[in-house]
Structure formats: C-alpha cells, structure tokens
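Single chain ahead, written as structure tokens, the form predicted on its own.
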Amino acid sequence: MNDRTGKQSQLFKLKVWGRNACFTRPEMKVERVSYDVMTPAAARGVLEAILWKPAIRWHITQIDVLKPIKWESVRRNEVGAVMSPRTSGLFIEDERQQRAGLLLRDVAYNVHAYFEMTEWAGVVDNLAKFEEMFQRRARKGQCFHRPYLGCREFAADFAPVNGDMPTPIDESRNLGWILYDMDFSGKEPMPRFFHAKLEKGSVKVPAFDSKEVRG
C-alpha cells in the first residue's frame, strides 16, 4: 500500500487505551456525547502527541475496536464563559454551568498510519530518519504533550504493536457519518466527513482527498 520508493513510510500499528473518551459529535450543540468510535482526528492527535515536524504529515488508515463499546453518562460543572485580556477577570461562581455528557467507558483501539513526507522536509530529513525516531518514542513513552482521547482530561497511554496483533471484537454495524478531520487548505478551517462501517471490529478510513470524504 505504501509507496516505499518515495514519501511515505511504513505502516505503524499503535495500540491507544484509556478509561474514558469523548470523541466529540459536533452536531450536538451543548452536550458532549460520543461517536462510537474513535475519529481519525482523534487517532492523529495522539501520533502527533508522540512525534510531529514540519517535515511529516500523518494519514489513518484504520482503527480496529478492542474492547466492546460501553457509555458512560457524567454530569460535569463548566465554565460558560472565555475570559478577554481586556477584562479584570472573571467570577467562576457567575458563569457556571452543569452539563451532561455522554462518554465511552473502557476503551482500546489499535490505530493503522503512515507518514509522508511534506514540502517542509528539509535536505537532511529522511524516512528512515522519522521511522526510526517514532519507533524509539513509542517503545519509550515519550510524547510532546500527554496523548488523549478527544478530551484533555482523557489521558489515553500507548504502546507500538509488534508481534501478534490484538484481536478486534466481533461487530459490524453502520456507525453514519463521522468527523473525519479539519481541512486547513482554505482561508477557514472546514471539518470534512465519511461513512463509517464498523466490520469486524475495524473501521477502514479512506484517503482524505478521495471521494468517500466529503465536507
């Protein structure tokens, strides 16, 4: 699949778990309820959480479901309001607000990607470069920031998938349309969608520039 004599690398298998997530439904206004699985967005957040540079760009090409999936219903105090510089400060007691969310409990997913290489690459930047530092992070833990499961305070851990893969649960269904990510080629950031199908536990994800992916 990978094109091994030009930009793109090999294909990275990681498996992400937690014990919440909330891939967010923009759809819903107010409330924060769930997709039923995690987004491609979400899936690149977390790669990127361990290795980004200008030089390389993330693609999913699908998620496999590890555990089956169970909801969890919170109420959760929020601010409702964004503090301006050009204010004195804000009154928390004054702008909170109680609001229901409806989150996945107990989650695992093995996340399939590969990197290209971008216009930012610089002389001295390489695949086997990039392939080998994402390799070392993995296995080590390192990230840049905490990886987490659509929301902050999601903690997601992680580790590479070498050997025997894990095995995804046995469902298929109809997940609809799902976020696939945010398209940043205009003048505003414009999310983009596709039809998600959950068959044998994995979801395929389509290249972002296919006509399967739509805004």
Given for the second form:
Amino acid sequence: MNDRTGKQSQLFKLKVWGRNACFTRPEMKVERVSYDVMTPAAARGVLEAILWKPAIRWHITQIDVLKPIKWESVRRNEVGAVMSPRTSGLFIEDERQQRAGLLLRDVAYNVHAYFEMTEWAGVVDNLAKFEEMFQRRARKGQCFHRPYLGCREFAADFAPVNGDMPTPIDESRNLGWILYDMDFSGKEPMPRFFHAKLEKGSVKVPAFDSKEVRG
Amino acid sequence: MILQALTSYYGRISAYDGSGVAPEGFEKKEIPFIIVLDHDGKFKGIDDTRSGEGKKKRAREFLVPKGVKKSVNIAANLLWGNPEYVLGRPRPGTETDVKKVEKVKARHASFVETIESLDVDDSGVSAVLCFLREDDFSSVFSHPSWPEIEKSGKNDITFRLEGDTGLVCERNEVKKAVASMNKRGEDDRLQACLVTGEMDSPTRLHTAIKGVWGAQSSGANIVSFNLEAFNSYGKTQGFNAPVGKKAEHAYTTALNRLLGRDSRRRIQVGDSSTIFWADENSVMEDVYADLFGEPPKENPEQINQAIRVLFESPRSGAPPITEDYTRFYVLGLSPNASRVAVRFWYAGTVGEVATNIKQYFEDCAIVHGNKEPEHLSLFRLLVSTALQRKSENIQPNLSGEVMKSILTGTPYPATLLASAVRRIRAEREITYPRASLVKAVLVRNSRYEKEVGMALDQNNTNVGYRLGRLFSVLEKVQEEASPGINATIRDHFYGSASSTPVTAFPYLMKLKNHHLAKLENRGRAVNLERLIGQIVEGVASAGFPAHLSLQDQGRFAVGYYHQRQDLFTKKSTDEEE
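With the form predicted on its own in hand, show me what the form predicted together with its partner chain looks like.
Let's see the whole complex now, leading with the same chain.
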C-alpha cells in the first residue's frame, strides 16, 4: 500500500443488487454464514469486474444498505477435495460434501468508491481517461466478468447512481468486527478487519491503511 | 455476530463467583474414577464418582486442564485420561496385539512426560510422579473397582491426594502453572482476532462443541476447516479465520454450557438444536424453553404457565415485557457429521421476541375438543407435518425456518403449508395440530384481512373454505346413514376433493342423496339438507372448480375442521337440552 501516487478520482456511486448474496464470514466459511452487510472486499470485487487496470486501485468509502436484511438457509451439494495437477482428475460423487449456507436474500447496496492511480500508470494514463471509461462501462452494463455478491453463484446487477440518491434502510446497529479485505502486500496474504457500524443504513468504511483497520 | 454474542455471554456468566464456568486452560469434564494416593505416591484406593442407576449413571464434573484435541496421534492430557494413557493398560482383548501394546506404551510415556514438563513444586504432583515412576500398578488392577473401569465405555481416570477434597489437577499450584503455560503460547504469531479485534495468537484447532443433537458424540465444530477445499489463500485449519485463544475459549465454553445436558437454555426444534440467551438476566431466558418445548406429563399446564408469567402485567408496576430492550439471541444449530452448521440466527430484543411469540400463539389458536390442550407445543405442531409423526421425518429445513418466522413475525415458509396439506391428503386426517398450523399460516399470510377465524365462519365465501365445510357435512351425512362405518368418504375422496373438486363433488353429491334417503330421522335429514344448501349457495353458481390452489387447499382443510368441530359441539348442546 505504499505505492500511492495521491491522484484520486471523483467519488462514484454504484447501485448493485441481486436475489441472493453471501459475504461469507471467515470463521463460518465451511458451513457458510454471511455477514449482515456487503464487505468492502466484495464491493471492490464488483467494481473491478466493471473496470480494472494495473494503473488503478479502487477504494471503498461507504456502503448503503437499500433493502431490509433478510436471511435464507439452504443446503447444497459441493465438493470437498482439491484436484492436484498431477492426478488425472477426481470423481466428484466420491468427494461430495453437503454444506449448509445462511445467505442473504433480496439485497441492494449503494457503493461509494473512488480509485487512485498506482505507480503502474503509464505516461498516457490519466484520471480523466479512467473516470470516463468507468462511467461509460457502468452505464452500458459492460463488465470483464459478471460481478457477484460474495460468491460467484450470486450474480449482481449494477447501475450507476447519478442525481437522486436511493434512500438506505432506517436501521442502526453495531455489526462487530468484519472483514475489510486481504492484504496482499506481504509474502502471505493476510486478512484485515475493521469495526463496522450500521448507522441509518450506511456503513462508513475507513481507509485500508488507517489505524481503525487491524490485521 | 454469533461468536461475539457468545463471547460476551461467557463474560456475563463467568463474572459470577461460583458460576462454575471453566477459566481459560480448563474445562468441565465428567470423571468417573479417581485414584487416591498418599503423599509418597502409594496407591490407597479408587473412588467411583458416578451416581444414578443403570445406563443413566453419571459421573461428577470436575475442573480439569483442557483436553488435547486428538484423532489418531498420541497426545496426553494433563493429569487425566483413559487407562491407556494414565496406566499404560491396553484395552481388554488387545493385550496380545504387539502393535497396539507398543502404542499404549508410547501413550503412557507421553502422559508421564506431560506431567514432568509441568515443572511445579507441589506435593500432589510429586506424589503422582512417584506413583507413575514406580511403574507397578498391580495393586490398582487387583482393586475390586477395576473390572468396572475396564468394562465401562467412559473410563477417564484422574488422581486425588489422600486428605484433599479436590483433585490433584485442581490444586492451586497446578492451576497457576496451567494458566502461565497458556500465556506462553505455542507460537508467537500475533494477529487481530476477528471476534474481539485484539491482537492474539490464532487458534489452530477449536474445542469441540458437544450436545448438538445428531452430531458426532465426541463433539463437532462450528469453526473448522477439515477438508482441503475449505482452505483459502494457502492457509490451513484455524489460520483461515484468525480467532484468538481468548475468544476461542470464551465462545466454546459458552456454547458447551448452553448446549449442556442440564442446560435450561436449549430446546430441540426438529433437527436443529436451539439455544437462546440474553445480555442480562431476563425472565424470557427462563420461560422460553417452556413456551416451545413439549410439556412434561406431570405438568401439562407448562405452556400456559409460561405464557402467564410472560404476559400478565406484573403487579409490581414494572414496565410490561414488550418494552424490555435487553438484547436476546436465538441460535439454531444443526449437525453435519463432524461439523456444526448454523441453521438460523436471531438477534433482537426481549420485547420484540415477546410480542412476536404472543402473535404466534394467537395465530395458532383454533377451536378444539375439551381434552386437547389449549396451546400445542411447537414440537407437536411440527411432527404433525411429518410422516408417521416422527421428528426425524420433519422436512430438514422446515423447523428452523418456522422458528425464525415466529421470532421475527414474518410469514411462515411456504413449505410449511405444503407439507401440512400433503400430510392431510396422504393420511386423510385433519388433526387439531394440523388445522391449527394451516390456520396459522393463512392468518399470517394475510395479516390484515383476517380471513380464517378461530371457529366456523358461516359468512366466509372462499371456495376452498366452503368446499371444506361441504365435504365435512357430506361425511357426517354418511356417518349418520351408516353408523359405525369403517371407511368414510374422507378415506376415499379427501385427496381429490381438496385438489380437484370437479372430479369428486358431483359424485359425492349424488351419493349424499342415497345416504339421506337411508336416514330414519326425517327431521334430521331435512336439517342436513338445509345446511348443505346454505353452504353450496356460495359455491355452485360457477360450478365446482377444476383445481384448488395450495392456499385454497389449506382453507379447505381449515373449513373441514371448523365444520366438523361445529357439528360435534352442536350435538352436545342439543343433548344437554
């Protein structure tokens, strides 16, 4: 995180929504239980699906919850083994694992984010270029891969928010420590956490390298 | 949220002196047998701590150093264990197996080593070491209690010094040593704990959670990464989710206590073991189990009492319970082999819960026979939707969803209505619990236009409800025409009448004429004919419908039940006159 150039884009607002979402808690990632709200890491994933280049890095500043938090419990057949490149494969039915999941249902969020230029930016790269690119892509629904809400199977729809801001739900509570994102700067990727509070439906996200974020 | 709430519950219960909560590094464990030694390490006898009769015999609980998590490897607990570890005694029948005997030897050596590594100056520990170094346990094996130890499945052994009341591992010196050993930590890798946010060394393997119904009896884990596919970022086991040692001890101890055998904070709802707790002492914690559990035979009034405790305004002038803002949590856990899955999770206030529970009882209320209890337990409601009324046949996800709906006051899951209606069709029997359940679903789904009442509603023009009533009267006619008949039209036609009325009713109406002709009491025949006329009036203008929706099938069931109850109550009042 020390390759900051200090060049920041304008603040974008992107509405994302979907039928289901699972922002899996690390401690309950086997029998999945979701966090109550979208994590900054998941929001970053959605933005990067729409626009990402080595020259830019996304930062999340706020996440608004637009629909009441509802839960759904399912049990799915998954696979328990990891295939080794040396074997000729594995027979899935022999490696079946049933996993339960406590998922979010019918979600919508308003993600506030900006990006900054990294040291990878070339001479022809500038803020305005990527700002325009992102706006154009978001408006047209273009993406590198389909953005998703926590898990690949929960595809997300998105639209830029211009003008009227959607109103968040009227709910305030302490969400406890939640995952911010993985820190990939060291040798081993390490998780970083922050203390999230839902205030009138919004979660304020501190800067990734601030003191409030611990890892 | 779940682990956080459990951790703070641990804080609450461990704050009381004498609460019996295990401090860090210790656990509560039933130890059936105690070897008594004198100060020189001489064997003095064996205490049997078990009480009770036959299979229900239970040992006393002691505070012992936390057991090591083991599967096949050799890892000894401190100062307690089974005879293989403590005395190096192979299990009966394996004495001739060389491999096994070698393994047991290694286990015993590891047990001795663990005590030696404790390195404390304590007369109890030194007595135990003397006894073990002597390596002559013939006096133990010839003790009259020994065959009993060999025989019993749970045969953990520990030591007590003659003259002491507590165990050797409960002595102060030992406790101190264990506590300081914990502080040292195995590795010095510090990471932010995802429960508390404090820097702590992450726990690799979490203590097993016992008492989840249907899970492995040795315990299962909520936080576990027991297969390769569950790892992320090249991490293994507990490092996938950094839960600090402190938080790990707190949440597992709290969970095990809530799930414990004597816990008053748990109920079984279908396949999910449900536990509940509040942030502070609350009356809700005391009555919650009574509200939903099956009342014991000796106290059938249990549910009513609990409702009274909860909702009758207290005379002391305290604010009503619906305005109690204490946080209240309900956690439903269900087993999946060696793992425990969270089925549902509810975090709200005592007041919210009280309001919603009251609503639930109101929704379920329906007329019933005098001998039936006024309020049915949730268990009886749910098993009424299951094949052969067995709890294991309740639809897997259903109970948790229902519990969640009750707590949040939201509509019941559609599967509840579907499975109740399916059972009714398959068994052609609408029992009190089923009628009450179907009614509750319908009422809830249309909260604001309360369409299905508690008792017979003659003005209800819903086609399902009307046809249900009609079917009930037709059955009554047949029963009166042929008293004591074995199989009525219900047994033959319930399924088709409730789902595809057009195929069943024309035939049934024709049949009815023959039945009425058989009635000897002509007045009664006229009365019944008139009743049928009244009911059909609202239906037949458009003819019998070809299909009934699932919702209408539910109304059919309720209508049938209401009408049948009504026919019988009328009769009894007539007789009184």
